[in-house]
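There is one chain below, alone, in structure tokens, taken in the form predicted alone.
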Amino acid sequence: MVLSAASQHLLRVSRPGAWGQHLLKVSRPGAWGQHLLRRIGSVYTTAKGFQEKEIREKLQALPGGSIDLVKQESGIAVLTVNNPARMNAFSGSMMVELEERVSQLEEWTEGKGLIIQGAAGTFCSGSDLNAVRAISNPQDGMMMCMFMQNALTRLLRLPLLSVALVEGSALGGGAELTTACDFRLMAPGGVIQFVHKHMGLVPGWGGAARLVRIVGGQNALKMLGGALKVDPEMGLQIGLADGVLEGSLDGSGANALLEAEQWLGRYTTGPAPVIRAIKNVVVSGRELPLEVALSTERDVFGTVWGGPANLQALASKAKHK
């Protein structure tokens, strides 16, 4: 069971860039979703100086931990950041694995929801310092930044309703990862903290841009400038957290995951095509100019109008509750 929930915040962006321009050319019903699920979901390409193959090889050579993915028959997948020896910090190979798991989820047409958690009762402490030191030159750092921005942007654009289950600490890059989900649930004692300032940095995985859209500019400045420790109470107050869990009774994290599944279930109940269509129209409304978003909404509407769920509802004379 989840306790109180924060008021909902509308997310807005002012410039869609090439992604929106590309969508203007997509007219076939259903084509928008297919384009979005593939490379169109990325921000950077070789045309923008992004050397993906090169940085992928360098990251892959920095091993440690894993990103584990379990797809459940319920249509809810669980992605676990698993490197407990380093508080689930991202090694280089884990960054590559995250991108690979996103690709797998893009191809999972039966999926409806996604829960992201950390192993062993803590969420994620950002980047493994060993990996950071190995790619500390500016060029590699910039390529890593672009690689992770691509991965997390595609994660947020998945046609799945996603929630970050924050137990323990979500620090630095871990805090950025929470903002790449649609929702955030915090366990008692959980903390989300953008500690980048203490490292002489700013967020580089897209976390700052997403944070502004979630909590607003003033709160984002306070969180980044003060490296504030956001606990569940503050998270609810500023809209960063969407709910607070009652807490695991056995310390295994199983109860927290069950609570998160139950919380997410209220939004993912129903046929997968409908849930995925809902996410797609929200993504387009959030990221595209109004006229393009309206056109996209029309195309997505065309994929469910007269579909099995629609016809079944009409046949049963379903009443709104």
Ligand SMILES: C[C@@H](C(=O)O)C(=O)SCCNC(=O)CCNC(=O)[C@H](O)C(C)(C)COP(=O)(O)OP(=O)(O)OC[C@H]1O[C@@H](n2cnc3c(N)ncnc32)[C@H](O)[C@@H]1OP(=O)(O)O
Given for the second form:
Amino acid sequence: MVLSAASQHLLRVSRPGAWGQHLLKVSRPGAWGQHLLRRIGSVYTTAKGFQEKEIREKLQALPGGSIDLVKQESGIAVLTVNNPARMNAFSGSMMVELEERVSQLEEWTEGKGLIIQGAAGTFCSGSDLNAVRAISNPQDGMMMCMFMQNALTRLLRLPLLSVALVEGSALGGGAELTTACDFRLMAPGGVIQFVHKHMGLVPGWGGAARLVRIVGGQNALKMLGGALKVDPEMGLQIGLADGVLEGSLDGSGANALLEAEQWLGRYTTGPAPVIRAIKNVVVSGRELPLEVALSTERDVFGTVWGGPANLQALASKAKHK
Ligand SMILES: C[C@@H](C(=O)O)C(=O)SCCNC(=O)CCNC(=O)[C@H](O)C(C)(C)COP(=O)(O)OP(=O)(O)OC[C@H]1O[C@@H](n2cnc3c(N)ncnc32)[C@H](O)[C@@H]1OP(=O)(O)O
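Same protein, the form predicted together with this ligand this time rather than the form predicted alone?
Below: every chain and molecule of the assembly, starting with the one above.
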């Protein structure tokens, strides 16, 4: 049987043992996450015509707001889109800061979870329309699109279980940001709306590709074609929302964040290396061809098999004879 070039490539990539040997030398879980990313690869690179340095400088020159990151002892980080005067719209410099925070999170080897929220009780109203006007030429628009697709793809691939905490409005690029998290929790009154059609646009930050994988093609077509306002009830119904919070009685947002941390805690309790390995095998299954995903799963298994958590569990089970 003549194997196709693709199959031959896959067989080479999934050569038994080679990756596992290489991997076993990698002791730091964080470093392993890098290896998984390297195996999947970046979406856009200089080789593919992406001039990251140029677009980063152009975006940096469009100031306003911030992307704030708090890494907590609990292993849960909180990232806040902070530009309340603009309903947390992304200025150019905030796009650059988002990429910098993702890099910091890629290096955070004790991390287990991430909650993304907006400041002042609302999520994010997409690109700052003033910033968008400044880079409205096709070349810069495409570069901004590639910059944000790279950042959001890396965000979703982090070895952390991530939640978008949607209070208030998640519009346009803000709606796309929610799809770059593993889960979405909505507070009462929260809305996720892909308003792009009203802007004469389609999503550009990867939101459409991810939305189809979350809610399916038909629901994605309705949400984009109708610019539907998805409230918590509809979000649960179509599978876009993974939970609805009681919400802040005083509108402060503090209760909502506490609720989100409690919700996420159900899935992140346990040793960080194990939780990170769980996310890695799911990313691998979600993004890689089956044979490569299987060998990647084998390699991840190799990083926890006989590890401290495994040996401790075996010792405790042995006592139950
Ligand atoms: C390219 C695409 C993408 O990236 O994929 C996009 O996202 S394009 C962007 C897609 N996003 C949008 O089209 C959302 C545009 N914004 C809105 O629809 C609205 O502002 C809401 C977010 C529904 C909030 O309405 P509400 O009446 O409560 O407040 P408001 O409209 O007075 O907004 C409060 C202040 O925030 C500003 N503001 C709100 N959204 C903004 C945005 N995306 N860019 C720049 N400024 C924005 C308003 O100009 C106003 O500033 P002043 O007080 O100074 O007047």
